[in-house]
Structure formats: C-alpha cells, structure tokens
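Form predicted alone, single chain, as structure tokens, below.
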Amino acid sequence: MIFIRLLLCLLLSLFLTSHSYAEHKQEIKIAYLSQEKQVPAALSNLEPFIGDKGLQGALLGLKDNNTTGQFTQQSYRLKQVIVPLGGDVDLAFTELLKQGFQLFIVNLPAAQLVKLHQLNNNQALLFDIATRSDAFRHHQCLADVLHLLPSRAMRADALAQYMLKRRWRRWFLVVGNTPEDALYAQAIKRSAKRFGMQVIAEKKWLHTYDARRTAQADIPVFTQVDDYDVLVVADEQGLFGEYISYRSWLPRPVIGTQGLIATAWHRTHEQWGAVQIQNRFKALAKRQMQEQDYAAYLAVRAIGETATRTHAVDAKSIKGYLLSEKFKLQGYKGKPLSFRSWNGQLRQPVLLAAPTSLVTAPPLEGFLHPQNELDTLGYDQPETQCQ
C-alpha cells in the first residue's frame, strides 16, 4: 500500500508539473491575411486551379515550429484570415492589429502590400511571400517588411549565370502584353547586360491566344529573325509562353517564365533534404508544393527560429534579429539562407528547373562576391537605394 500511495504521489506531481509547464507556455501569434482570387483563364485543362497557394506551407512550418516548442515551452498560433473577393483587405489587417498581432503573413499582390505598410505605420512585421516586384528591393523600399520569393532579378540573374556557363550569350526577347511581362522584360534586360549577354531581337507579342491558330500560323512565322542562342520569354500570366517550344522558326532552347524557368521551388527538387519536406507537404496538403507554400514555410519558419533563439515575440525584437548576422536558416538548398539587412530581401539559391527536372541551383561556382555569393543574384547592397 505505502508502494501504491507513493507512485500515485509521483504520478500527480508530474501530472501538476506538466499542467504547469503548459500554463506557462510563451505563445507566439502569427496572422495569416489574403485574399480569396479569382480563378484566371487557363492555357490548358492539365493544371489545376490551386486556391490555398501559401496557407498550406505555413500550416507545415506551424506544425515545424509547435514540435519544437515542446521543448522550449513555446505555443504558436496562426490565425487565417482569408478575406472574400471584393472584401476589405485594411480593414481586416487594421482588425488583427488590434486584437494584438505583431507579425504577419502577408500573400497579397504589390498594390495592396503597399496599402499595408502605409496602414502599419511600423507596428508589425510583414513577411511578404507573393511579390517579386525588383521596386521593393531596389528604391520603393518597405522597412516593415520582409521579402521571400526571389525577385525578378534574382530570377533573371541565376539564368543569367547559367546561359554565360553554357555560353549562350545570343538572346531574342519575346514580351507579352501585361505590365508584369514588362518588368520581368526589364529585369532580363538588366541582367543581360551584367553579365555580357546580347538581345540581338526584341518583339512583343500581339497575337491572339487561340491555341490552334498560335501553334500553326503566328509563332514559326512571329519567331523569324537573325541567329540567336536561346529564345527568352517574358510571360508571368501563362498566356502564349508555352506554345513557343517546339513551334520556333529556328530549333533553339526556350527560357524565361516557360521552358527553362527560375523559381524559389520546384516539385523536381530533391536534393539537400528536400524529398522529405516535398513528402511532409504532400501528406499534409494532398498536392505538391508551390513556391508560395515555400515561401509561407520559411517564413513561419524564421519566425520559430528567431523565437527559439531570443525568446522574444514582438516584431521590433524578431526583426532585429533576423537582419543580424546571427541569423541562419536551413532551406534545403544547401546553403544557409538570411536576409539582407538592406532590403529585407531573402538570400536563396534559385532553381532552374525545366518542367520534369531540376537543372541546377545558382548561384554557380566562380561567381564571386566579397561577402555572401547568394548576394551575386539581384540587386546588391551598392546598386540599391535602400538602407
């Protein structure tokens, strides 16, 4: 009996301890706000419409960061809010605000992530995950937020790298109608220029996007001018790019948003780890993960990693220290990520993955920089005017 009596006392006293523990959790919130999208006209029937593009990844790094947090007797929490197509995206962000909210997830396009930063007056940090825009990273500069997706330059200039190996130095652009192919337009154009590239030919495309019309008649003929080493295609909507392969006056490799492309994440990607957060996601979301999934992880990721670290939940802390040197992040890349403490743009190798392979990962070897090589892609600290 005194046997029984005293492994009951045991048991209630770890029993007390642990309910303790639990009570005197440090919780960690973490706000996730987009915004319902309208399905976009399809090229084809073959890829799905993905409405959850972001929420998924973060959900991964949530569940990353709770597993830890068992240790370290810390609770994270993210609250989603998805605000309906037409609804009122400040309001809902000026809402989180005031229930407390320090650090978001923002997927929102530029226009409206401009809006937030006008509205957050330096109260949160935002980690951005849906923009590429080279604005943001160069002269429009947002001190409140943090960037996750490569942007167009840093996308421009791991192709770049990559046709200078190759020795493919010969361009034909072809830019499509919409403004964002004419910044992506501007960013090759940049980065033909920085590593002694050619645009021999320049054309914007003004045909129709029927399919059987494009593929036969516009293309062999719209593709004929002088001699060329790779055909460059600006088309972030997905409205033409695809039906350029194979259908060139000229027989020669396709680049750019089609054929070979630059992407933070690609479902290819297997080496350094990355077979095992590709099958995590899979099970968890049931589809492969897109590069706002990865771009969502990472940032409730830094978030964990920071809180770990200084224990320290409001965003001036959490800010200051994921612009230091101390900070590390592990992105199955193969290479530490941080970030840039100018622009608050994520360091990241870029994949160049063509659709059933990945290709390489600059930045490549012999790019040089005195500092960090990952600074060889986009802009750097010298050619910005942000601080």
Contents of the next structure:
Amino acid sequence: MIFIRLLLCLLLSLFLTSHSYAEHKQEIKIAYLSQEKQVPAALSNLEPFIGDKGLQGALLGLKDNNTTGQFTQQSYRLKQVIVPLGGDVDLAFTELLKQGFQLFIVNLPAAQLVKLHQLNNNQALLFDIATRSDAFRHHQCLADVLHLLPSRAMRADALAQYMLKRRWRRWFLVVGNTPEDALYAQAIKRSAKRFGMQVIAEKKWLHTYDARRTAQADIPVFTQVDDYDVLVVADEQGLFGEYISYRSWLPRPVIGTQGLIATAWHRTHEQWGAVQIQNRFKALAKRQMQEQDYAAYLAVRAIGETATRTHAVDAKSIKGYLLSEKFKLQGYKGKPLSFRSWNGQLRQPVLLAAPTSLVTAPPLEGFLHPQNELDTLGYDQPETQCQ
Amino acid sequence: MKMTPIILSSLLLWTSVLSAETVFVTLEKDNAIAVVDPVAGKLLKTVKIGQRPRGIQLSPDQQTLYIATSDDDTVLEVDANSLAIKGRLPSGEDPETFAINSLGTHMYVSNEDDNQVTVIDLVKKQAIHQVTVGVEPEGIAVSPDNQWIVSASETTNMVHWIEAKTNQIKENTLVDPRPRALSFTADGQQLWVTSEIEGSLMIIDVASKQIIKRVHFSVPGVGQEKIQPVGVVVDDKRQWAYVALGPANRVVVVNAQTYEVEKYLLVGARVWNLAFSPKQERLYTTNGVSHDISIIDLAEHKVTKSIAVGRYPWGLAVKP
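Given the form predicted alone above, produce the structure of the same protein in the form predicted together with the partner chain.
Below is the entire complex, every chain and molecule, led by the chain shown above.
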C-alpha cells in the first residue's frame, strides 16, 4: 500500500511539474515531410550522394530557434516524416494534418507539392524547400506555399546580370534531355531577352554520358557553332555538363548548371557572417551545407522570427507576418530577406560560384528597381499572374 | 620681434608633441597590427601578432593591449610600449570581440561559434565562468558602473543583460535583426545598439531595458540596402554620437540629445569600427575594404585625412 501511495504521489508530482512547465512554455510544432530518393548514377566518385539534404538544415534551424527560445519561453519541435520509396506521401500528409500540424517543411518534387496543396485546402502553411519551378511563381500560384529556393528564372537572371556586366552578350545554349533541362533552357532564353542578349545557337545533347567517349571525342565536334562569348549549359542532373569545360571547340567559359553556377548557397561562401553558419552546420551534420539545407534552415528560422516577435503559432498569423513588410530575415547574404507577397517566393541574392571560388552575388550594382533591387531577379509583380 | 615666429613654431611643435597619441589597428588578413601616428598622419610600422587579429582594447592603466587573435583561439596580452607578447588568455574558441570592466579586473569575450560569453579574471588570467547566450554573440560592452555586461546575439536578435555580480542573465531585450555593436553612454543611462539588417540605431533605456528610440538613415544616392550600421560611439557629454554605416561608406553624426541626424561624412569603403582620441577631439575609423583608416575632426565634423594601414583593418585602440 505504501508503495502504491508513493507511486501515486510521484505520478501526481510529475503531472503537476509537467503541467506548470507547459503553462510557461509555448510549443511550436513543425513537420518535416520528405520521401526517400533513388540513388542516381554517379558521374564520378568525387561527390558522394547525400540522402539527408534539407533535413540537416532544418535541424540546425531548430537548434538556433531553441537557443533563442530559452529567453522567450518557447520551444520548437520538429517531427520528421521521411516516406519510403513507393510509400504514400498523401497519406502521410493527411495524417500529420489530423495530428494538428500547421507548419510543414516540404522537401518533395513539384508534382507532389501540387497534390499536397490540393489536400491541404488552405489549412496549413507549407514551406517548399525543393522546387525551382517557374510555373509556381508565374501562373500556377499556390496560395498556401512559400518557396525558399530561387526559381530557375531568378538563377538565369543572376547569371544574365553578370554576363551583361562582363559584356558576354552572345550565348551558345546546350540543353540536356530531361524535362527539367528544357525548363532551365526556357529560363535562360527569357533572361537573354530581358537583358538584351542573344542566344546565337542552341543544341540538344544527343550523345552518351560516358566520360571517355563523350568528353574527348564528342564534345569538340558537338561544340562547333558560330562564334559566341559564353557557353550556357542546361543539365540539372549533371549527366554531361561537367565534361564541357576545357573541351569545347572554342576556348570559352561555361556557365549554367555547371561551370559558373547560380545557387542559393555554396561551400565557398564566407562573407556577411556566412563562415559562422558554415562552421555550425559542419559541426552538426559532418558535411558541407547544400542549398536545400540552407532553404530548410531559413524556413525554420522564419517561423522562429515570427514566433519570437509575435508569439503567434498558427498558420494564418504566421503567414500574415511573413508576407508583411515587417518581416526581415538575416540570411548571411548581406541583405535582408523577405517574401514576395504575390507568389510567396523568398527574395534573396543568388550566389554565382565556381567550384572553389565565389565569383559574385547578384543583384549586381546598377540593376535598379523602384522598390527592392532583389526584385530584379525572377518574376516581378507586373510579370506574374499570381496575386 | 623677429623672434616671434620661431617661438610660435616651437610652441606649435611642443603642443603637437604633447597631444601625440598612438593608434593601433588590427589587420585581419595581414595577421598584424599597424602602429599609426595620427597627428603626423603616418603609418609608423606594422607588427606581426597572430592569426586573424580582430578585437583590440587598451587596459584601463594603458600599459597592456589586449588583442583577440581569432584563429589562434586566444586573446593576447601585449605590452603597449614594446609590443612584446606578455601572455595568452584562455578566451574560448574563435574570440572576436571582448570588453573589459573599468577596474581592469575582468574581461568578457564573445564566443560566436559556441553561443557563449567567457568571463576571464585578468588578475589570475583564468577563465572563471561561461554564460550561455543567444545564437552568434558579437557586440559586447560593460556599463560604466560595472554592474552590467551586455551581449548582442546576431541571430537570436537580442541584447542579453548579464549581471556582473552573479554572471547570470537577468533580462533580455528583443532588438532589430542582426544587432552588431553596442555602446553605453558615459552617464550609464542609455545603451546605443546598431542593427545591420534593419539599418537602424536603437537607443535603450538602461533602467527599463526598453527601446526608447529608433533612428533610421538615408544617404542621397546610396541604396537603402547599403546602409548597414556597425560601430557606434557616444561622446562623454552625450552631445554627439557617431555610427559607422558599413558599405554606405559613411559615418553618420547623430545629435545625442534630439536623436536627429546632423551630417553624413564620407570615409573609406566598408567602414566598420570607431574610436575616439583621448580628449575626443578626433574620431578614427577602420575602413575594411579600402584598407585604410580615416581621421575625423570632431570640432568641425570634417574628414581630414586617410592613412593606408594594411589589409582588412578591423578594430582600433588609441593610446595617449
């Protein structure tokens, strides 16, 4: 009997402490939803396949939020749901909605994101850390989704600003075979037109992806076109783009998806306090930070900033604050980051990086905009059907 | 009568010798400090000191220079006269900025990577405490009465008020994004804080720990996103305050009574940190990207000179 009474006492006191704890601490629940990926065929053994791109960034953001949370009596929790290959993502999502999750970090392809948007029916707020699709920023507007990574148009505009500055006006466009490569090429052509430059030749890659055959024999022949200033390659999966440098018929720089690339984040970036986050990330994840990690970090930090300043935790209030002019996020790129109210795209500088050196970070000086120079990259308000 | 000019010029010479002071500048990329005679406008010498020197401060008795060599994970104790290294303080990892109390007994170091402030007993030369603060602590200052240490965390966006007696955080003030530098007024009533991302200057009332005023800046012909306030200092009479505006390449003069902007002074590229001359007749600035320091005459509010010092000048200390 005494034992049972003791046990009851203990249970009761446990209950009381946890109860009073909960009274003081506000809990912010975030779900991280992703699906396992098929390991792609590797071009070389230099770059290992990274299975947890995105997740580690979210975990770093969570850690930073919780450090701040100590001082604001808030605690952040991340529920990770990684659906296995062939599993049902829709089901996992509706399950999480049922459990009351209102904030989702979504690391899924464009088609799957559209399905979640339909299932969501404007209940939760989704932070898309994976797609770069221009359709979502231009006409297929998803009102309950915020896009953290730069769209293809933003990337192409960043490259174009730099090419214009260097007066590399005549481009030779080489396009891969996937639908994504075609979309990238479309964005490049849009930028060329927008900044008054010229695509003097366009060719589709029809050769093999074999390094020995392709690199030495095919590329010099394939790249024989009229004179041009710069070769733009559209090969998002990295199947052949790496072979072009130093092997083209004319000695010309390569930019696009290989060579000089446009990206949200890069391991060579160290300005504006970036060294600090690169170090913190490496200590946590034991690898370099990828752009999906950066996007997930910013998504979790954006939630943190809102909760710190407004104490709101529901999707509607958080979305309202994030889309307002009050919201300014520090993103280690020297300019305050914010969201475009019309399409939910995160405004940000885009890094132009060579494999081991950061070249520049557009928007470049001289590209002016009446409201915000970051809006010289990608679809600006008058150019989109999103409201 | 013919003697007068000679006497006058020798008198002038005498005064300039009297007011001669030495400015020490840390050079982040040269792993060295520059020694400058600001009155003559000359770089006297450059001395190798350690890996990536950043924060620099003179001890209250003016005999020791403390220099944070970030990549050596230490704060050096350097003889202010001979520039010989006397010792190495256990600062914790990657020390960037630090503050010393007016008694010269304690040093407080920001450890940016570990979200900590390390408290060092300068008499025993030992780390005696570590205070957990927000993400990426940078700016740090001690109140003139030595009661408070304030630490600004750049990602948490707070000023943490650490009580010196207990080394514990007693209060937190939420500030604008990415707070950089902070400075108490000499009377101890106000704390001035800069925000790089909002581009603002905040004035905090020390008694209530509340922001009582926000000042925004705008320079004709300079994009708003270039206005990134960093270093801030307020003169002893609380008449004028000066804020370095980073890539806007300007120092702004603010009336410390009305909080109105008085003037923008064009200095070097990416102006970073500021320091007064001992009698507050001049202000010195480090200009990170143009590799020089600027000298501002405070009676006229005019930039009088710039002196090339070496690569990436970061902080400065002035010895009378």
